Amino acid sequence: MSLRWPLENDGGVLSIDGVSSTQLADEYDTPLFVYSENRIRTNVNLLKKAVQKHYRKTRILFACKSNTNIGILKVLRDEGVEIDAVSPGEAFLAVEAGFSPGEILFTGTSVREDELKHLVEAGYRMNIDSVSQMRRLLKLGVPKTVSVRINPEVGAGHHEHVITAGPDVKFGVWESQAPEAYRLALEAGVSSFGIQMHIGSGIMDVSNFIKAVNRLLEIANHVKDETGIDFDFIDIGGGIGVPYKPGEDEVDIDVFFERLFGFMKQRLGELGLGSPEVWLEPGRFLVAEAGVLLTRVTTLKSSPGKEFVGVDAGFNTLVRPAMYGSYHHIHSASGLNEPPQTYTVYGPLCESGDIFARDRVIPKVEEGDLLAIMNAGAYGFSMSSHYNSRPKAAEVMAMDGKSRLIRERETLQDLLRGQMSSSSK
């Protein structure tokens, strides 16, 4: 697999945005998440150019569940991106990164009463997941901007756990319930309305979006007929995928949005919905390929017909291969030019499922070498855990040959934070 900018082969050593991976590992230790600031900024601007070429009135909200590091959020804010938050914690971190509540759309499911109270009092834009949630929210306060998450009955994604629409999922309001949800908000005095959907994650085919958008617009038209509401924005969610496997084509985003927005403009006109803003909620697309997980080879071992490579990262560090069966390409970061060999790459957890790759061909490695796990910028650190009581990894931003620490490595003492002794005197 050839390296994609800003990754380079510098004499057999992987370089990330101009910084040597061996230098990074020596300075910050491993496991280590490294992000390219240049790649994040480039991804944002490629997406902006593509969407605004085909529909001028657009707004990009970063789905920050993919990565909530404040250093990354600040880069995205600098590029004019807003925030899609799915928990009060994500909303809090976004504010800490400099976003105002009015730049954050909160989309929660099964939200607690105290959480709703805080969110409405602080002035967040609210995207509601059920009629029940709408009733509870409006008893606590009246947001200026409200949208309703619609289940368009069309879902898509790379794994069943990330498909977020259709009859068997927990998310969203069905068409038959939508007019009631909006009528409640209208009667309470809400003045600005949107309508939203999210169908899944890791989507490479625009036809899935077109089917879902068609249903969303039909439901928006139904709501307008029933309530008289004019929508200020239509939020089509996120989920645009990136290539993980060698030879897998990336999404041609210009063609993607030419087809999607061409269809949307036609249907908006046919249904008399005017020309509302269109909001997008990309997460993976902006940060996945900008991130690399560096991990040190600790152990080489073999069994009949199998060569194993043990590393110091486990599924506590990057859970996607264990949870979803996801493929992440692996390079020998300190030996890119070595001859290929077949290995099974495993981590230090006391779990048989702690495997990053089975029978994978990578350059030959020795104990002490570095491996680089690709596409780790999305759902890497944000899904990491303390399983097996292992402290979490550090995070670093690289740019133009320089690096800076954006999250300290946890220590064993951090595992005690918040714990109380059970002993009594």
Ligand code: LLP
Second form
Amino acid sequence: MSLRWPLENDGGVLSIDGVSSTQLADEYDTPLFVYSENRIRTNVNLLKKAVQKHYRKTRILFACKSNTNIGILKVLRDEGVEIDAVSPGEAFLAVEAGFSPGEILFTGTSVREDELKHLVEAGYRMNIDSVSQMRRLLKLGVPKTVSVRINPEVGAGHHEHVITAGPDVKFGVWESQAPEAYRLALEAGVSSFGIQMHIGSGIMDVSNFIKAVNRLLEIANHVKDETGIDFDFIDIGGGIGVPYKPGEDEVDIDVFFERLFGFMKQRLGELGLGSPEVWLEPGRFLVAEAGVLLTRVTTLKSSPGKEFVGVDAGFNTLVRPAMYGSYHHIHSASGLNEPPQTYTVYGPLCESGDIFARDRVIPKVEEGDLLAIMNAGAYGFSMSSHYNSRPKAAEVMAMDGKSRLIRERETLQDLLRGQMSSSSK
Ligand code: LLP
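Having displayed the form predicted alone, please output the structure of the form predicted in complex with the ligand.
Zooming out: every chain and molecule, the one shown earlier first.
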């Protein structure tokens, strides 16, 4: 997979936004998530340009489940992006990064009473996932802005686990219940309304998006007919995919939004829904390719017919290959120009599934070399765990040849946090 700016081959060493990966590993140790600030800013601006070209009133909300490091959230805030949060923890981190609750849309499913109370009292915009949730919320307070997450009956995505619309999916409200949900909010005095969907993640093709948007707008029209609500915004969720494999095409976002918004404008007109704002909730698109996971080779070993490379990151650090069978491209960060060899790359966890790549051709490596696992900026750190009691990795932001630590590496002491040492005897 050829390197894309701001990743460069500097005499065989991977350079990330002008910073040498070997220097980064020496300074901050491994496993290490490194993000390019320039790439994040560029991604936002590419997306903004493409959407605004085809629809005037748009808003981009970063789906911060993909990465909640407040260093990253601050960069995104600086670029004028708002926040999609799905837990009180994400909402809290976004506020810590400088967002106000009014710039955050909370989309929760199976939300507790005390969480709803906190969110409504603090003034978050609320996106509601069931009639029950709406009823419980309105007893606790009346948000200024309310939307309802609709199941538009059409889903899409790179894996069954991340398809979030369609039959048998836990998310959203079906058309038959949508008017009731809105009526409850209207009667409670809510004055600003949106309607939302999120059909899945890792979507490379616009066609299912168009089908789902069609249903969403039909349902919006049905709700309008029954309740008289005029929608201030239509939120079509996130899900735009990025290439992970060599040779995989990237989404041409100009064409994607030309088709999607062309269709939306036509249907909004036909259905008499006016010209509401259109909101998007990208996660992966903004940060995935901006992040690299650097990991050190600890072990070379072989079994009959297999060469193994052991590294110091595992599925505790990046779970996507083990969880979804996801492909992440691997470069030899300290030996990009070495001759190719076939390896199975494994981590330090005591499970056979702790494998980043099976029989993968990468440049020849020695023990002590550095590997770079690509596209680690989204759903990398945010899905990492302490499994096998391994402290979590550090995170670094790189930009124009400089780096800064944005999360310290955890220590063994951190593993004791909150544990009680008293015994029953
Ligand atoms: N909005 C909502 C309500 C969502 O649930 C999600 C993702 C997004 C937006 C952003 O989707 P994105 O643009 O990042 O595709 N852990 C999985 C992805 C799960 C996504 C869950 N929801 C992975 O690593 O592929």
